[in-house]
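Below you'll find only one chain, the form predicted on its own, shown as structure tokens.
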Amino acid sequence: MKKVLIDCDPGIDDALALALAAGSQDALDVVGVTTVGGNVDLPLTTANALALREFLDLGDVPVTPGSAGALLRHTVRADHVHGATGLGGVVLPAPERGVSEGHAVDFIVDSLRAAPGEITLVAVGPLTNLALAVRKEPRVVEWARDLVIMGGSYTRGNHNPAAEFNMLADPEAAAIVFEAGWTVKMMGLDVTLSAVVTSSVLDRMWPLGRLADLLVPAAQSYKPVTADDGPAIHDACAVAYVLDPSLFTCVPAVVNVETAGLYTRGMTVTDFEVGDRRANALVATSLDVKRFWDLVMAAYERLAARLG
């Protein structure tokens, strides 16, 4: 069983993520997950993240709040997108249970330092909380398994046209992310927006009871869901990722992120002819979409099962 701990900024996508998540508990036991600033502020992300932990069945996974805004400049959020709460027109049952004491930063270096080599982080917001650890505890790098983001890309932005969203709240966070020494797995949009929700996709959540109340209105939040079209659910490839790395065409690159550009500011730059340079991503290519909507759909049908 792989040891996952997930940074997130939920938002829409991230609660699939962790949906996905908590319906593969057979094969990822979720240690903590931790919250940031990004697609709303961070007291909605962090009270989006303690409703899913109940709504899903996490159990007393920690949910420990991080960094409310980027390591030095302008905050850039996407309610537009994902809406004033954050969950668009998602309504979850309140909370019970709080947060864990504590800040995220903290929370991620100690659970790395208490258990080495044994924990991928999976990070599908801004890269704020890795950054500060990395820069508190520079061990962290050596001592997580794996570092699998959904992030960036290498043809094209979507809050502009240079820009993935969550490479654009925190440039420099995600730069110091990138520099730090480990070899970041990038599920940038070259992928994600190949993982889109379609009308067929969408006819096998209706079924899914209690959790469709949550997976429907979420999957169509972004978009109409057509046929041939329909949302793109992101953060789900990070997760996904971890599961099954073969459904992802992965090439090694080196990627910087654009920090000063006037247009290009969140750019991850990717070159993939790597000659003798050390290669400090694993960049997404390709998705077999079949198989990654099988892997999805089969944990949402487990989760569903066990709530009922």
Contents of the next structure:
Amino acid sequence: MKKVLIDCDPGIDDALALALAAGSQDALDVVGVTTVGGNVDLPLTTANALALREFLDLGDVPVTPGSAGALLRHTVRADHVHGATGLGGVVLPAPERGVSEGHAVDFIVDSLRAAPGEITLVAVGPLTNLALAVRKEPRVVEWARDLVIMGGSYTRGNHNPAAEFNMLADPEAAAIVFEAGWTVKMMGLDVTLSAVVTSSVLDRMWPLGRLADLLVPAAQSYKPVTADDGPAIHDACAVAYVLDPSLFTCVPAVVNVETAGLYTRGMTVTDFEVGDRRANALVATSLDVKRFWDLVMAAYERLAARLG
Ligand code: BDR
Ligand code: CA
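For comparison with the form predicted on its own, produce the structure of the form predicted in complex with beta-D-ribofuranose (BDR).
Whole complex next, starting from this chain.
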């Protein structure tokens, strides 16, 4: 059983990543969900996390809100992708329970301190909370079992030609995290763009009972689904990596986050020619798409059976 702490900004694909974790209770122990302003403002990402905790039957997993905005930059949002609420066309029942006391940064530091070497951090939003945790308590780097992020790319951007959204939204935070001393497992656009909900994947989601009320409108509103194409559920790749790293080919690299560029801010400049330097990242370069969907759909089917 792997312990994971999920830092997120739900976010349609964040929701589908949480659903993957919720359907993987045999393999994952979700010790906490922390939220960050990202796709939409913090009050919305937090409200969505609370609604998802109950809808996905995540039990009493604490949901703790964190940073509302980037360390230095003006706010960048992705509500043009995720809709005004952050969950596109998904409407979930209002949650009955609220957030936990305290701030996400303290929750992250305290959780890692209490269980050194046990908890894998899974970060699928801007890296503001993680950067602040590193600054507040640098030993989080040694206490974390692993750090897996959805973010960056060595080939392209999505918010603009150079930068992936999570990196662009808080480049200074991303730079702090990449420079902190751990080996970041980087699930970037290079692989996540192949995790596409095609129409045939969507067909497998329709019969999933109550869970389909989340999955289907999520996929449909994330981006219109065409015959052979559909939305990429980026964030689920980070959870999938924790569940089965063999789904991905990963290559050691030195990754630097551009914070000064006029047109390249947030770019993850990735050097696979590591030489004598320490590789600060293991960068995913390919994904076994069939096995990815087998893993994801098996988890969704288990969760659907539980939810009814
Ligand atoms: C990332 O940006 C967000 O919009 C998604 O939730 C995902 O984390 C993809 O670039
Ligand atoms: Ca996200």
